[in-house]
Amino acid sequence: MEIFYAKEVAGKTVFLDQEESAHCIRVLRHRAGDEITVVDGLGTMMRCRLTDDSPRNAEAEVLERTDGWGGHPYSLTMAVCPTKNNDRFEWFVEKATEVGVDAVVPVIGDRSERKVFKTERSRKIALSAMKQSLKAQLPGICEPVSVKDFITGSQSALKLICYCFEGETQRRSIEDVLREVPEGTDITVMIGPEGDFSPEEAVLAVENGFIPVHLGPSRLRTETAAVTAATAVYLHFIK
């Protein structure tokens, strides 16, 4: 199934730009008259008709919208350390993508080799991800910020943090929390980097509401531990 993204609709017309008109007239050679599936970004398919075939600025008349598409029962923010390799980053970006995630956000923390992070790969990266795994809603793809501002604004109601904690914070299996919640909850997962969190960090997570949680016996890396708990979600929720 071919999927096409426009950032413009308004009304019956979505106007593809100039990467989405060239793969689509040049490269896939749809012409005026062609249905397409078009997706907005913000969850609703369209089934359009082709009415300008230009390879530049294509248009096409939108006959039917489906909302909700490929969509999940519940609002999920990642907030993981940018990886010292940054393949790896942007590989967690293009599998919670397509498993399921509404936000993503690169958090610089304390032990974080990796100061520094370009959202705009990242971004088309979740582009891909979201018209390969057959999806209608883009996930932001944020700008980093600390560890610590991160972790005093944010308002989700189930906040979960994955940390070591070396035995002095009792922690639970993060299935075991999300039994406890219906569907429809905003959650956000924080990762930490190769070197976890800083103890203060982790405090700090603490008294603002985060519950600790483990994804398993199992040592993983940071990439790994977050498409494992964007997994868990899913697996929990999508039935």
Second form
Protein chains: 2
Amino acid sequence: MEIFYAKEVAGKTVFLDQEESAHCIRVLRHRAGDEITVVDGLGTMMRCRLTDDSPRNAEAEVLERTDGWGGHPYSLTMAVCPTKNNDRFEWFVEKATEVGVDAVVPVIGDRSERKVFKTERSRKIALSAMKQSLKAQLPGICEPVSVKDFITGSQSALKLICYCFEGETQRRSIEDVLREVPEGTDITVMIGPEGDFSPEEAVLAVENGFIPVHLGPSRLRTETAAVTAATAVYLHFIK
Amino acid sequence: MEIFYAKEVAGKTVFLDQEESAHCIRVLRHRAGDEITVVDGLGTMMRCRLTDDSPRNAEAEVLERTDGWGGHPYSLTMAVCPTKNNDRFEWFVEKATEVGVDAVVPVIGDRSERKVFKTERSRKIALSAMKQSLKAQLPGICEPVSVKDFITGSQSALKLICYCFEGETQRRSIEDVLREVPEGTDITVMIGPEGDFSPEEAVLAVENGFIPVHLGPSRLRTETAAVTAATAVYLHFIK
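Instead of the form predicted on its own shown above, give the structure for the form predicted in complex with another copy of the chain, please.
The complete assembly is shown below, putting the previous chain first.
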């Protein structure tokens, strides 16, 4: 099943951008009159009939709309420190999109070795993962912010921070915390860099209502911890 | 923390192979008398004193042994069809090792596009993931077998098969099934190729005691499904 993404939808008309038009018309050789499946990136899937098969700006007419297509019964923001190796973060973005995530925020911590982040690359990966996994909602890939700004700005109903300070005994398992959360709760999970959060960041997070959680005994890489946390939320709510 | 892997342990002496010796002596410049941490790949971590700093075959004396180091409270075999793109399967091997898996069996199904499998490459990845995630047990990476031979040969107490036939209503969620399983149960999870299992394979699996399970509503790639299933087992038992 081939999915096309339309950034622009006006009434009953969807407009494919240059890239999607080229893929639909040049690569897959669709012609005016063909039925195609289009998603708007906001949760709606539309069965459409191609009305203009221009390979630069194709247009289609909406025949049927399905809202919440491929959606998930929770709202999840993953705030993750970019990994030294970009591919590992982009792999996380792909996997989190497949499983189900609403927003990804690259957060730069005191101990982050990588301070720059290629937002556009991750957006492309999220887009193709959304289409490949038959979802209609495109996760938001935010511009990077500092861990401290993210902590003080986060408004989620449930805010979790995963860190692994040696000898830390205050943390509960993420499963344990999720058990108390009603479906549909707006959840944020923050995952630190290879060198973990700084003690100052951890204290600031707790002061701002973040609950310290652990992901079990295994010592996970940053991107693995991020996918494990997103999977824990997914598995908890799809049970 | 730097971990070395010793294939051979005789009484109180551990022998590092050429690769590990070179890394320990040439790269990290350890010398006789240094304390190093060695794992045997079978679950035991050993604090050792280097007695021979030869860069080709270093030896060390065991000072202290810790069994079950970095272990997990379940036994898990993941039987997964190799992905078209090798990197995706190898990524699964790395992530499953970090989270905690006992054996990985590449299974070739009727609809597998990839019939060959590079066992040695996956073994190297499992070895480095074991060391990086501070575990002492090296997951076994088996030689590939056919899905049908694996199904008829599997002896696990709990055997699960994940597939996604359209309209399939018989499946329970993996979470739901795991809830009935006591800790320490020997579990096998089988994950199909991009084109899913063939109906014959699915029927044979059920005839041989495999329970059909799903991983929720999201449509996951083969390697994502495999990591999600391993993570479901991990999260269930570390709660």
